Amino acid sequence: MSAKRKPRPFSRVALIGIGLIGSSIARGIKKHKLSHEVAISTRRRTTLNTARKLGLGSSYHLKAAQAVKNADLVILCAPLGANKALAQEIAPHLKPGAIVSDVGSCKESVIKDVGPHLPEGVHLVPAHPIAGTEHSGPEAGFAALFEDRWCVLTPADGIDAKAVKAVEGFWRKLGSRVEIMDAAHHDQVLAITSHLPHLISYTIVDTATDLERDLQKEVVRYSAGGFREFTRIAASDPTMWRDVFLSNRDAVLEILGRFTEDLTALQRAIRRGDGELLHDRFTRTRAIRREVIDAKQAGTEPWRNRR
């Protein structure tokens, strides 16, 4: 008789998508022994083969429907624009009591695109681990990615409390600090803390590509810390960020409008030589940086460079 397997929080976890976040989850599951099986699904055979070579899962599938069979936790790790089609594909194959979650940067769109397609008795607990790098693909993941980072859960009213508790426990075991938040509020917060900075970075780097060739070479050659950081952010996955802006367009447009007004005010101050206003704004923003460091969200920890 074979020895009994030691109990783990989940019997089978299905990861639909295996990029930076999905592969980091897979590594974290293995490190912290959170599931007996990890089923991995992605539509690209080359990506699936890479995941297999890295030993990220226990089974590998080109069809998401195959991966979710008998899974008690399914995590959607694909771009937001794929969620509706994925939900429709996996819905008939989900077992009663299964939990469906995700890792997307917009939460209202997940509730709208995924929730209506799930069968009765399946629980949707959207999640957003606020962690990442500019790198993508299964090779880019590492188990420490979520350590001491926030993961926000946005379950809709009436979602089974045990399911929410299970997802909360899962992320805590991966090292995250967990917060439960209203989905609309989450999207407003992320519009300014993440989405707007990415939009600005893409714009600044794109502006540099339109410069005269000689000037463009010098911009690249003499990149100082500010521009270098913009290029790091702008190197993020373009498909993912396209979907983020389309999924959270209302909140992003609102914040972008406010930002445009503030930028115009600074432009006016520079034109008029109003050093007092400039100094006041820069002093206020410097204080915010100190708060970010004190909250341990500055991204300067040694493990951030670990692969």
Ligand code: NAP
Second form
Amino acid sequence: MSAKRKPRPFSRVALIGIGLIGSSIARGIKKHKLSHEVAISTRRRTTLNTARKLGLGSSYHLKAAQAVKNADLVILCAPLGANKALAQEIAPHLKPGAIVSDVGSCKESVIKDVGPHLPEGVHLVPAHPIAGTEHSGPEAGFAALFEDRWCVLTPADGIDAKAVKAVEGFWRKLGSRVEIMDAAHHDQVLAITSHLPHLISYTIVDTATDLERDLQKEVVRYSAGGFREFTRIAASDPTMWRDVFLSNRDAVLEILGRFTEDLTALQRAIRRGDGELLHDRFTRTRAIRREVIDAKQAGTEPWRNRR
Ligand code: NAP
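Starting from the form predicted alone, produce the coordinates for the form predicted in complex with this ligand.
Starting with the chain above, the whole complex follows.
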């Protein structure tokens, strides 16, 4: 490092995967001057060229092993299903004391897939920025994505406290609020707040596409009546979401069981004409919306509506 360089929290950050999340992190690092170097790696040359054209990093690599050399922070930003192979590939090339983190939407699977491959003296601090859009790829990212959003860290017991602090500081500088949580608890919470809503959206849109052609046209024409938001969520990346459901199977199946019971209760109320039960349920849920808005998690900021 040159003697004249002003200190930054990291000297080299390696981003493995440069889609929506990786490229938003790259932009945030640049904006907030969080690292001297940003090494970018992705498996396809076309994606790497796009990242280069966008000027997202300081070096570009088709091999993750090259990107992580001398990195003090490595962040895995590929779909969850790629983590195990990536961990095996980078492990021999990590410098002692390096921090390995990630952005995956499930956390127990990251600890299971990545942890066992890391050498002694390398610290695993898994992270999940609870922020995103339905868009994918390096062009979809923007630095403000993480502002006022939660980022959950799930370090296992005994992980170096300094490493956890460094990752916490990194996300705070990107504008996030940070919470430290047990990985299994994270997966249960996200099963209900994120994974189940995605599954329901995929199902509703799929059911609609099964309707005959004329009706489908009507569905699109009148989609503002609630369906539109489901189509937005159901446009989310299929690879990412396949991996989420395969990685968080137990928690999703548990919550799906409860949901099915509640849905059946509403179905029965409709069949029996039990308006009181319907009204009670809908009154209760209305209050939850108020809480989400008060917690500034409703996505009503102008920039969030631009895509
Ligand atoms: P994305 O836009 O689809 O980008 C994925 C990146 O990973 C691309 O650079 C892709 O490279 C690379 N990649 C794909 N398969 C790979 C493989 N088998 N091995 C190595 N690299 C591979 O995805 P994203 O939305 O940024 O999501 C990335 C991670 O963030 C996921 O783990 C997801 O759970 C998590 N996350 C997503 C959101 C969201 O809303 N999207 C929110 C929070 C967390 P190529 O183009 O070169 O194939």
